[in-house]
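Coming up is one lone chain in structure tokens, specifically the form predicted alone.
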Amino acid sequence: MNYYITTDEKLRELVRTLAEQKWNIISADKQGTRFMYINDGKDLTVDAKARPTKVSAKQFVFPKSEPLFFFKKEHDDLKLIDPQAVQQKTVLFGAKPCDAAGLPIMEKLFNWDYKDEFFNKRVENTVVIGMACDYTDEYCFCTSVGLAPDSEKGSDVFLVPGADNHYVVKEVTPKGAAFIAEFKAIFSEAAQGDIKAVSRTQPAPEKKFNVDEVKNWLDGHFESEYWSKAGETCLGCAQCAFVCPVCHCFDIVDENCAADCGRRVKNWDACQFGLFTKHASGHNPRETQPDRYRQRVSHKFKYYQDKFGETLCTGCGRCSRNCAVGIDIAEIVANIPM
């Protein structure tokens, strides 16, 4: 692994260069609400001390709505038109470990029994510039799911903040190495003395539970009374799924644009909605909100682990931090009656 040095001003210069070369450039907005496209260095936000954005960055590889194909009626025939996979190169700046780690976790699902060309092409064309995190609040629990404030999982290039707006830059993947080589004017080779740990001003999040113990309990307690208590206040609004870096449920529907044309489209969905598992017969195997909250917890800490060997959670705390009724998933999991 090679190390480099760069500065805040150099990163803003990089944004200007990328914009000139027609890259898609993604950064958190100034309000810390969401990630957004930018094209000017002055709009770049790289802040290790900032709270995770309210909304994750997953929509840039897994859009909220995505056409699978278009159809058009021509006389007695039906013509199908395939959309083209996105080819434009993209760079995501300042992804905290709880965001960057979401990409390799979701890759397992989108390359399971079917390889999703659209998802894979977006990931392939995206360089993730991750960043060590120096923020902790009562909702952060990355250390409980195998991550940490300095985890490099999912990053291609990793920034470690130093003094005076300087960064130690780590080359994490071959894609990251190629990116640094392409824009070598931005990155200076680091001397041995430059490569040192930077003191955090915030403690790492407290480890709130053991994922292996949670998984073992979930294996045998599908009918536990605990679920009635855990999910009793859930509104079923699904904001938790929509802000999450790794929730990936979707529905597929046909939409008409006129009498003779339309499209088949993939839209975000969530297991917290009452219609998510409702059958055409009217039967719903997840009939109550506690049933659906059990599904959410089990999917994250059991089912995904059973299928892919990964915990479907990065511990970012977005779902709890933004919940309208104050449900804290880490607290729910930590209080499971082992």
Second form
Amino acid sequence: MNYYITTDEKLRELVRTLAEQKWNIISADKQGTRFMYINDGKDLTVDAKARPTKVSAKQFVFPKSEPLFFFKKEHDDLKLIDPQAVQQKTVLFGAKPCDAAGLPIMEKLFNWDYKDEFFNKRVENTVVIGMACDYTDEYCFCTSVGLAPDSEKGSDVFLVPGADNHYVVKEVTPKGAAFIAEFKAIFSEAAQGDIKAVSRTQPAPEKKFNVDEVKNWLDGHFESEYWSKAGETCLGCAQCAFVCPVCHCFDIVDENCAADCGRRVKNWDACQFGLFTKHASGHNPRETQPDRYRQRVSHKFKYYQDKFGETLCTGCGRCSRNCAVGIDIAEIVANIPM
Amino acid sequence: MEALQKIAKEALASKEAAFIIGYARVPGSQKTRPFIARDEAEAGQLVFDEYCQNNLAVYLTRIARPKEGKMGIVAKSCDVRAIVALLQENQIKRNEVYIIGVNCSGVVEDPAQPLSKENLAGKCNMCQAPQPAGTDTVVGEAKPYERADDKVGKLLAQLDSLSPQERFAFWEAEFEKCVKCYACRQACPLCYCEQCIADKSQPRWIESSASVRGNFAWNMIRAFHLAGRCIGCGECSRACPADIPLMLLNRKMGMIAMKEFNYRHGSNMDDPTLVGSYNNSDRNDFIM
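May I ask for the structure of the form predicted together with the partner chain now, the form predicted alone having been displayed?
Once more the chain from above appears, this time first in line as the rest of the complex follows.
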């Protein structure tokens, strides 16, 4: 494992270089709402102390709306047109461990029975520059789902804040190593001890529950009374799923562009919507909001575990932090009457 | 707090109310959240103070109606306006709800911070009557509070001064952020359609894609559907994970309803609704 040193100023310079070379550059916005494309070094936000953005970074590998193909009527024939291939090289700056870890978790789903070429191409083209986190609030629980403020899972390059606006840069994957090699001027070589990482000012989030115990309980309590109270005040919006770095459900719809053309699109969908499981007959197997809330918890802490051996949650706390009615998933899981 | 809990307990004990939709404290925090008390012990968890931001009227059309007894609800004066609007629109009947009015001294914008002039919810700036009227009972005391700068009003005036193209660009940038989670709809006490137009697929009126076109269609339709109906609680803005200032749209629509028709929704349960009524003095100069 090789170590390097860089600074805030150098990272801004890197943004300028990447912009010249037509890379897609992604950074958190200044308001802390979401990640967005930037083109200028001054718009770069790399802040270990920042609260996780309200919306996660997943839309850059799993867009909220992605055309799969276009169709056009030509005389009596229907012509299918592929969307433009995803080619542009992308770099995601300042992903917190709870954001970066989402990529390898979603990767399992998108490569299970069908290889999702759109997702895979985007992941392949993206260099994730992760960053150790120095933020904790009552909603954070990364430590409960096997992560930590310094987890490198999902990062290609990992930054650890050091003294005097320096960063200790760790090369995590071969892709990260190639990136560092390509932009040598930005990363100076160092030995591990050259720059001391600054110690965290915030305590790591406390461990709120044990995922194995939760899984054991979920295995046998589909019909538990607990659910009726747990999901009672949920209003059924999809905010929790859409801000989540790993929720990946989607719907496929056809949309018209004009009378003779259209497109097939893959859009985000969510299990908290009543329509999500409603059958054409009118029957809905998840009829009430508590039924749907049980699905949310079970998918994260049981079904994904059953199928892929991973928890479908990075403990970022976004769903709870943003919930208009104060539903806190970590609290609900921790309060399971085990 | 005790007075509120006592009234709630009595309403549940006497079976006047089947449950009470109220606020409870989030454990270990000053924050509160919606809570449905179904027995006397749970009624002991009800609280009311400046951290009670939610407009609980939203639950009246979403919760399963009780077979016996009324739906009890704790309501600030702004929430009462939403309840009155639901009565005007015939979504609930007055004898189906037991309203525990709470006198209000303003609520916070950011629940992590104490109430102050700087941390006052936008809706409280516009509040005309912190003491709720027409409720079954009222508890607590309304203390005067200092109003803050009307940020939404200022931004609206600024937007009004722009050219249509510039205004379009402003909304295009805002709507681009929309992820179509429909938190605005779900948190809105007046978005109660059993089937939302956004969920209709045959025909599909509004694209479900969270693209600029689909997002414009959704947010504009919602604004139109709330024209002359929004009671200004601001829950849509508060629920939006993309920080889109939705209240700008709703407030503008409300201002037009006031200017053109001298109408304010949710003021009186016996008033007909704006779009459901006709008056000879209504403007008709736009009809050819």
